[in-house]
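Only one chain is shown below, in structure tokens, and it's the form predicted on its own.
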Amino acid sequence: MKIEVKNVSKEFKKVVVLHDVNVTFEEGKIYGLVGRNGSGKSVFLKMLCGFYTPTSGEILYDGINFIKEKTFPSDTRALIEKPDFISDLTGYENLELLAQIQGKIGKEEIVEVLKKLHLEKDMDKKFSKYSLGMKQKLGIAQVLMEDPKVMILDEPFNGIEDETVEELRDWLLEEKKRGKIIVLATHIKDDIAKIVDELYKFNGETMTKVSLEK
């Protein structure tokens, strides 16, 4: 698997986010992005997954320009912003929602993915009473569950108590040796900066390539 991004940039009404974006995603590494709020991070992950289209350039996965096909990139799960689920139904009952659209899961598979995130004893719980870690937690879960070969999330680790969070990214680290693509934004570099193979920062319409310090 490898996605490529080529000349890509985007504009909303004549005002640029993104110039000329170029960088390719590779499977067995996680690559983190870093920038302020506003910086295009949300932006650029959006467009990853076909929900915005390039205003020029493409993005292609194995060589495939989704967005002229008109569909999605197969086998990749985000999440992007503030995670926002029906809140009339429990954790559970959520991700048991998004899990019948694919039908390669049930809920032995849900179940385990929310002990992981030591959410199993609030998956009754309605998901109008989960806290900000909760909610986030979910957030992650449903990209974890159907294990996606792409997985892209948006500020990860927030509001998520210290303890899950080293869990967590023991277990991006697994799942790097199996061969996932995993892409981390963030706009605190040392939440990340420990495990990625490569680190890029949003800087006024640009994205670059910056070193590691491990």
Given for the second form:
Amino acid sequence: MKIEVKNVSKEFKKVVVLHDVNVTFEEGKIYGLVGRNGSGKSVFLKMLCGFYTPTSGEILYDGINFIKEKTFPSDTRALIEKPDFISDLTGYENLELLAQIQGKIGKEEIVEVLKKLHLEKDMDKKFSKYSLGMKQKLGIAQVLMEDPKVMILDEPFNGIEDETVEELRDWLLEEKKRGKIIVLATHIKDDIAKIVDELYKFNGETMTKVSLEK
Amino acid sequence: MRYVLKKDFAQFFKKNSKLVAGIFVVLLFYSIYAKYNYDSTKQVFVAILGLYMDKNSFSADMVVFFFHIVVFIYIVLYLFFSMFRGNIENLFLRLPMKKWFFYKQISIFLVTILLKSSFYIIFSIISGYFDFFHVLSYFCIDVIFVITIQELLMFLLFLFYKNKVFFLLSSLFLIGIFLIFHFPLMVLKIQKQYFFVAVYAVFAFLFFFINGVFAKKSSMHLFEGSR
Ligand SMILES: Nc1ncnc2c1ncn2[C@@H]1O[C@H](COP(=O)(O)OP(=O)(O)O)[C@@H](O)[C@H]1O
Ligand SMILES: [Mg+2]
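Now show the form predicted in complex with the partner chain, given that the preceding structure was the form predicted on its own.
Below: every chain and molecule of the assembly, starting with the one above.
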């Protein structure tokens, strides 16, 4: 599977956010997107998910232009900007409710993901009582729990303690070996520089590839 | 379905608890006024629930009539826009837009029914009007009427996002129809005119399906526009 972004530009009311972006995402690789706040990373990821329409250009999932077909990409999970759940429900209940929509996984898998993120002791607390880092972890759990083919994570490590970030990086590397497409966006390059295969920088309106010297 | 309903119910009643309480307080005050001014329990009941207004003279009934409509328009707007707030990716990468919109309509329908039926039960007791058959028939017609308005409103919202000119033209057209037919909106007035009731029901269904198609087609405008 691959995702091709071809000549994509995005304007909001004549304000150009992205201009002529070209990139191909392939299986078994981790892609990093860096850039200042407001450089268009989240907008780009929303277009990848089909929530925003490119002003020109196209995005193809295995050759299918899902934006034209007015659907959202399948087997893709994303966390874009702030994680947001139903505040009256517990972390676990929120994930369970989301998992029920497609019915691919049950309690076991959900709890397993929560354990990996060291969130299992807080899973029965209400979301409104969660700290910033815990909210962020729940957002990541939501992306990972159903074992999707494509994982899109926007500023994933916000507020999460270093030890868990370290483990998460290892986890993502494992997922990559299993043939996933992983796209990470951040304004702090160091967060992801160690694990990405390709790095792209959002600069002004354009996106350019950055060489990685490891 | 469970996700959409839970989210809507939790949000709506939590964020609007004061408002809902306020609506009841306003209607309670009005019921005192109505009890002084009307003789029969039926008149009191009809007045509180805004089922009829005299369109030739300005009166408190007119205010209550529109008050009820505004309340249920607010519900639609609130639930309609709550869907685009927060993390859309949680839901929309799992559920197709069309299905989601169908569930959303169910949840709007349920919130509407819940509020309406509590109005009817409480104010039937307060006004002392217990003619079960009549209350039930008002209730049914009222619900059909309100849902028709809600569906029309959603339709106009979709138009607004898609094409402002179409939106203006259709709004004018609909307002025109209402004026030409002299507000055939009053529940009490159309009570015996099953033809009108049927027309409303057909309209509600028609726009229910049209809105479903629109929801899928205009999802992107909605996501971008309501950030
Ligand atoms: N729905 C929208 N409507 C109008 N402007 C938007 C919208 N979404 C994002 N923008 C603008 O696009 C620019 C890029 O934002 P964003 O992608 O969130 O940046 P970041 O790289 O920090 O994630 C910002 O100037 C923002 O104001
Ligand atoms: Mg961002």
